[in-house]
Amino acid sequence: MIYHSSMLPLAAVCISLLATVPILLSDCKPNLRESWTLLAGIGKFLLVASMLPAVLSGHGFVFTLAEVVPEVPIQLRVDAMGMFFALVASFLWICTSLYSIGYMRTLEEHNQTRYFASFTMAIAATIGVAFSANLLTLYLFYEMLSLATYPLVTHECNADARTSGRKYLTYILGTSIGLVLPAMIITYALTGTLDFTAGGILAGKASAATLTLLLVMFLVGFAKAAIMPMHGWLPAAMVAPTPVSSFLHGVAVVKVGVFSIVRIILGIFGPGLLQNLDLGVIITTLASITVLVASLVALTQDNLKRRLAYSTIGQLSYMVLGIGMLSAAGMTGGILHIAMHAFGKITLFFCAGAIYVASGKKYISEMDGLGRRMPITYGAFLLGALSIIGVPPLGGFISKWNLLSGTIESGQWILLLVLLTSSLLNAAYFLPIVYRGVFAGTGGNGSPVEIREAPLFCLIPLTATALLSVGLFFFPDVFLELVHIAVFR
């Protein structure tokens, strides 16, 4: 890929960061505050999308901010992998912003200005991670994202929120400082660079034992990916408002963890090195355990958001599992699942929030009959669930098909069994929610007949993301091409 110097990557990162100023100044004018939020979101997406044609034609963009470490500048670089992630994150941020307006206003939530300002800083960090040219730049934006999302996790300002916030920072900052930072320093000492390079930079630089240790440090250290046992922060963070949960699961935080691991595997180690040392088995073993255990735990959760949270833990490891297969189809499926899961899971969280806004209900056992009162919400929930299960014609089918093909291509039949078993478990914990909502009870355990659909600002985003989950089945070409460029060129 040929790179051209340009300020477009910096503009794409900073447009939402700069929007925090007018958002904070518009504290007493909600309409103006939310207009700034939407304008920043639309502007960010348009800036990202404007670079797409060049990336598809084999050209990228680069911008160097400063060089604080010899041969390791703080640098932004737009390549196919970064474009793939940035497109998903910037588009879904617009949906989340619209949804936030309906949710926060309807429930008359407190500290809405702080909420929207934190959101804009968080999406700026997310795009910074997407466009990082090297591990140091990624690490800095990764930490920025952790700090920017802390006020969102603790938004409720009660004891549970503070406890969850402490757990969030302990897991996320503790692992990144205690594991990723030392691993990064060791990598620099071995290679003299931290650039993400096709084929990796570590081949021939260290013993197999050292490389194995580095791999484990990175896998566990990027705890946003929620690989067990570093998953405990994610269910705890569900005390936050539902738009925050949507952002954590669909737009940014957890996907940043997986994206960071993908960058490490493709650009620091390289698939060839991992294959030669047979280190892929470490990745697939950790991911397989997480997939199955998280799915089983999800079955036991009555709180809807916690069930979705454990589902996310399992689905994130689908992505890591695919990359760890080190086969063409497996890696394609793993990366593609970042996008397919994002659209499906954000739909499910939007629906959970809409149910809470309309009925005040959080527990699945209390939702009997609600589907008859909220057909749009439950219809969207069904589409999001089917996509994550992997049923055609939903986008999740394409990523899961590639994952299954990857197990056959690499001859890893035990992973085929893991994927099939987990897909059955996905159906077991999702479909009863829809069944109870539509066919059980007379109205949700005595729910009043006044229960209706949530406000339009809640309904429009969840309907859009549900329909896009269908659209991605028929029109996945842009994402497939970006993945092909990222992995094979």
Contents of the next structure:
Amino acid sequence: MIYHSSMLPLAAVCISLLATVPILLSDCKPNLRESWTLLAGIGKFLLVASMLPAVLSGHGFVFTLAEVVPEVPIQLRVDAMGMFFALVASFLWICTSLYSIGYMRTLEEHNQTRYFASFTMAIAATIGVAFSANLLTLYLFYEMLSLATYPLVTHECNADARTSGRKYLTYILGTSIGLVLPAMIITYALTGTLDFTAGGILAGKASAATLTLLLVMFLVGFAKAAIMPMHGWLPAAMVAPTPVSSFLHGVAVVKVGVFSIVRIILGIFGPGLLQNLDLGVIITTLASITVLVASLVALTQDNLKRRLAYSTIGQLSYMVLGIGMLSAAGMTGGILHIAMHAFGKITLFFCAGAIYVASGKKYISEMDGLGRRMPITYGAFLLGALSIIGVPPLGGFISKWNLLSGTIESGQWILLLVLLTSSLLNAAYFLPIVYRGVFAGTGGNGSPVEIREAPLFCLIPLTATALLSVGLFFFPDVFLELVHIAVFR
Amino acid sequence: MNTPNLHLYVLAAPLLTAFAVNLLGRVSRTWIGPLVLGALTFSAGGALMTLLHVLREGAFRYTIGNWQPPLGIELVVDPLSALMLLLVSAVALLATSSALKSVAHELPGREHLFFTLYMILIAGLLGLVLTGDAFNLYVLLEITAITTYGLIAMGSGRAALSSFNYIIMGSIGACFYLLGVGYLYILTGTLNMADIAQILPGLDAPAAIATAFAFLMVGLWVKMGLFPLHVWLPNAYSQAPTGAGAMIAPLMTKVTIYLMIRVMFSIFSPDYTFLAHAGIQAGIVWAASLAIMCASGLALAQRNLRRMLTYILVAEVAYMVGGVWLANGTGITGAILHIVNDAMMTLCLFLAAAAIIYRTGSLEFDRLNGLYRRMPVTMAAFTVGAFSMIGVPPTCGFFSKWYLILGAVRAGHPEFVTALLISSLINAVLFFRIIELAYFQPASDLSRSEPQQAGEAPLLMLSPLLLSAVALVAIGLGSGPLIENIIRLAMPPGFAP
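Please supply the corresponding structure for the form predicted in complex with its partner chain (the preceding block corresponds to the form predicted alone).
Below: every chain and molecule of the assembly, starting with the one above.
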């Protein structure tokens, strides 16, 4: 890949960061405020998309913000991997903004200005992570994302939110300062650089024991990826308003964790080094345990958002599992699942929010017969669920197919078993929700008549993401191409 | 002999203003503000030009009145002292702007007395930074100490008692330092640092030299409040008048760290300091690590914002002592960078505290409820300062911590790495506790009942606060050039960042 110096990456990161100012200033004019949010969102997506053709043809962009540490500047660099993630995040951000407007206004939430301002900062940090050229820059944006999401997680400002906020920070900030920071400094002390380099920078620089320790520190330290036992913050963070859960805890924050791990494995360690030292097994073991345990726990959750949260924990480890296989198909599947799961899971969360907006219900056991009142929402929910289970013709099938062929390619039959078991469990915890919504509760007078579909601002985004999940099955080319460039070059 | 005299005016401006403030301030209070701000703006500008001059032309020595050493007093203007000169004058300028308001609020009618002591203190700090004479250093140390005692005693409540405690501990520290200088004088017959440094290696009196070194070090450690010699510091700094605390807390400890570096490398040599006594270097790093943990732990127990900050300050002192004693270039770079960064972070946080106390009258934790709503700008700046203390990039606190940890990794001191990380985590707990209090207010505490307390502090307090918050990010992003162009030149010979 050939890199050209350009302001485009900076503009893509900063456009929403700058938008916080007019958002804060138009506190009293909600329509103007939301226009700024949407404007920033669309602008960001267009900026990211404008770089896509160049990236596909093997050209990247680079921008150095400041020289802070010898050999490690704060630098933005657009490559295939970053473009892949930024494309997904910046597109879904537009959907989420629309959805937020419908959700927050219908529920007449307080402090909406703070909410929208924090949200724009969070998306800026997310794109920053995607375009980070080295580990230090990634760490910077990673921390920025943690701090920008704190006001969102604690939005309700009650005792519950306070406890969850504490848990959130303890896990996220505790691990990033306590594990990632020292691991990063040790890496720098060993190699003198932190640049994400194809093939890694650590080969031949340290003993196997040191490298193993570093790998574990990074895996556990990026707690946003929610690999067990660092998953506890994610269900707790569900106290946030649903748009936050859907975008940040279904897409941006958690995938920033996975993305960081991908960067570490591809750019810092290098698959070759991990293969030589046989360290992939550490990654796949941790991920397999998480996949199975999270799916089992999800079965027991009655709170819809918590069930989705545990499902997310499991699905995140699919991605980590795919990367950990260190085979081409496995890595392709793992990275691809970032996008496929994003579209599916955001649909599911949007639906959960729409149900809450329309009926005020949070628990699955209360949702009997609701599907007949909200057919569009339930239809979208079904599509999202099927995509995550991995049924064709939905996007999730493609990533799961790659993951499965990855296990076969590398002969890791146990992992094949893990993936298949987990798919069954996914079906077991998603399909009953739809079933109860559509078929249960016919006997009694069922749900009150006045429950209708959620407002259009909620409905349009969730329909769009559900349909896109289908679309991604038929047209996954752009994403596949980007992943291939990222994995093979 | 044609050396520029600018640095001398930097020093003289606050000193002369001190007397002008006393005389004219008696006549009319309105004179005080323009006088002190004018003098300090002049000093800061002069310090900046001095720094640029040094970077362009290299370090130089200046003899006051052209009396040659060893009899005359020599000032040393090298990259490190010029950097400190700029730091002290800039921090003092920002702190003074806020102090004008808070002193008028807390000590009505005594402003001229306050600012007389205050300006002498600043002159003393500037002198400490420049002096190249070991005894002169003692005199200036006492000047700063005595003015500080006076300033602290002007506080309310138990401030007088705290000041008395400080007098006792401060005098002990000064005695230690003076004894050390005495030994050196007996050994070498001179008080000029450069001369002493030249004579010492040729002497065959290891025990006497070691004694002198130990006395000097311990004396300075008492003065800087290195745990467990810190007991005077939290009371003194938290009970001082707000305006005094916001200047003393950022500067006093940092200047003393600078003096420690001077004694270690300009009077003694790095070889002597680090290698002459087996185990001392490693022992001090261990002690600093423990000090960091203990001070951070004590900070957790505080229920008052300013007291909490003073314990964090005690921990930060140990950061820098440990960093210097790591005995490698990276650690020393981290320590010097942290002198700059910690001065700015402490300034930012104390200015925020000053603004809060100006509006609400209290810094007890239970009075901080709902501050994000009542004083959003102040709390935004406070949050930046807090992030810098925790070490969140791109604020400057992250980068000095980076160098300190990297230095510890390279020097093979895992205990120091651990201490720094734990202290960062504790800082996160400490500051998020405050942020939580200020962010989640109980519905009953909406300041409807006390409308006069709502709102931001006056602009004179707010603008330096915002400037210092912006500086935290700017210094963080500029830390590469800062190290490359200034701190690299300020390193003792043989060390590189």
